[in-house]
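Given next, in structure tokens, is a single chain: the form predicted on its own.
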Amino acid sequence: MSVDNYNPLGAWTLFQRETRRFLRVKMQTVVTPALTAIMYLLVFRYAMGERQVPGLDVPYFDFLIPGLVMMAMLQNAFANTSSSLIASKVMNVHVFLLMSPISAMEVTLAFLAAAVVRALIVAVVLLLVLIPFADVHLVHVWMILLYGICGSIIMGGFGMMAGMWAKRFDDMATITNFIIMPLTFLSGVFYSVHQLPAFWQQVNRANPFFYLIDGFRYGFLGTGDTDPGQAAAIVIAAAAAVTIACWWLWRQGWKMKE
């Protein structure tokens, strides 16, 4: 079990392990999200043409790109921590990490930092691939970084908790397919909330991922369905709360000793 003494070298080593783990399978972790985004763009490009997004007065193509990038970041941040932990549990090697002389906070920060790195790499690759297809602006860089990093921390933390909870790959697939995928797809990536009937607008606003994607998009376009500046403090607080929750659960060894 993790101890209270700090071990920066051990934390750095764990971070390097988690980073190199996803870099060794770049076709799956980096190239595949880029190809998926390109296919979405091709489909919606020909389906929507040169239409403007109702209520926002921006080209649909420009509206779509930030949403696709943020969706890929959130999904990859979740996948990085969850896949690492469930694979360790299935192979029964997670006990070595529990017994290592690394504090619970260092383990948490190493996992979350690796998730953020993976999300940022995916975002950069996607933007490099997608920018030639649209007129992409960086209106508020600080907002892009804030929502991108905080969103990755939040999803990396959820992935860490899911990895601790799951006992087999089927459990993880259930969370991914029935919770993470629907919430990210139905979060305003492909549409503006103003296009929905009043009832479904309220339902959409209950989706926490909606605010992450809308804030990230606002950083590119300078417009969105909400005022993400007002939600910045909530996003930061949510990232801190998820980090603390992961630290506490790991410190207790929640679901890791069964």
Given for the second form:
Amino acid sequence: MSVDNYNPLGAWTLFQRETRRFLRVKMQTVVTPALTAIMYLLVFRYAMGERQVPGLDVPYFDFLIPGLVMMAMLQNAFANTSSSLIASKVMNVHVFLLMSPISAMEVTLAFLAAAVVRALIVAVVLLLVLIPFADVHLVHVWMILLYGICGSIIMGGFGMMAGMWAKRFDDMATITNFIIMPLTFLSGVFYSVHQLPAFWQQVNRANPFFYLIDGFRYGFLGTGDTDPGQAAAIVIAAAAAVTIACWWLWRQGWKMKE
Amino acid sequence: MSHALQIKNVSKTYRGGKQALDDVSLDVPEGSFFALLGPNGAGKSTLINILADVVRPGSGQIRLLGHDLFREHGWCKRRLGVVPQEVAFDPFFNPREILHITSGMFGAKADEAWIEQLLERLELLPHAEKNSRQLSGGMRRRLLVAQALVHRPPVVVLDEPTAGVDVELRKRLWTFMRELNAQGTTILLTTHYLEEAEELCDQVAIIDQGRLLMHRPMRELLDEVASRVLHLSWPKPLQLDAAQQQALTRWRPRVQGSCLQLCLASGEQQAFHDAYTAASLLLGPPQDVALMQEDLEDVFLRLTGDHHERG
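I've shown you the form predicted on its own. Could you give me the structure of the form predicted in complex with its partner chain?
Below: every chain and molecule of the assembly, starting with the one above.
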């Protein structure tokens, strides 16, 4: 392959563009998710009191924090890629990306990296805000990073696919409200699967977000509903698969080129 | 002669069955200022969008400066600047930032002096720090031109770059384009202003309904292909019956109100006398007579049909 087919400066510029884009509207992209998570915490703090989570023997408040942080990371990683692409398409700005000599893999990596950065910023802001109110433990930092980054890649990738597929903002709202929101809310953020009847436990285990939340929470609490090693392997494989799928779709110009 | 673009047998049929391009072959000489003309929907923008990699070609080959556009797209894209027809702007950034971003995306480190020059020549310097949402339509279109030029491509494609730009600025834009062309940049232009194409371009191709109708050097087209037109006027509006139409058919008669236009082929010595005599016999002596050279617009309308909106 010719050196002309590599464009690291182009990929870096695209990454910077995507990062600066969300930082330009940080009230919407960083502050709002933090505020939403704090609202959840306040409500559940007073609703659940000092109760322990059945089966895990940890305070509900400590249980809730990692789940909320991960949920915010996943939703923001998805929003970063999906909103950027759908807005570009609606405003016809996507043609500049198509015209530029940035390869499909470089485009994929630039978009996913920006999604991960946004997710990490949201997570750090959330944790910084919560630390004064809660006893936040970081038991396995590497697990937190692994799940946080892989989860952001997976959701950034899904966001990329959704952004490529959608033709209107309404299409994107459909995906966000009917797929992403239910999957994140029903992934064990607010409850442990041990609290559920057997059937719903199985349903929950079929939700891929469940493993992301649970593994991430394991990094904070040192305990969870699944085997963290096995789940980590699944999550790494899923992140790789989603990245490859995005690369392949971009290479085909799927829903981007006529 | 080396070619900036060699387009061979390019066809494109959109989903839904609309054939936008039908076996178009075209060579754009390196260093030329090339006009691609055609009515709306003729296929010009499809061809340009294929060059820009925004639309997939159905079949055919395109070479840019001798390199295969579809196989060596990295090499080719770095050497091609395209101004899309539709105005598009990134609302998150100002013009200066947009030019830095575009430059980087094309793999070129931002050339500050060149960016400054582009902003100045395209009269965007006072607006360089404004959010692009605050720019007028004409400014946004000029920003598109700057984006296409920021990585200094040797081949530039301009798809109606002056639509909505006022006359004074349009003239200055063309002066800048002429300078770039004089420095060796090949420019492929589509425009709604045919007089501009006539004035600026040294090569012209006309495309209609996805097919290439002609491709000539501009001078040759105007000197040889374009014929003289005999304008004959009567006091009352004209309507030719079938027999009159038939009798005048060799001069491709066209009626506009009370005026009859007859095309006289170049080099035909008796053409004026024959056409005038035939028309006078059929319709009576005309009130007024004028002999005019066809301009590009006349040729365009003649080739594409009067029913088309010119483009």
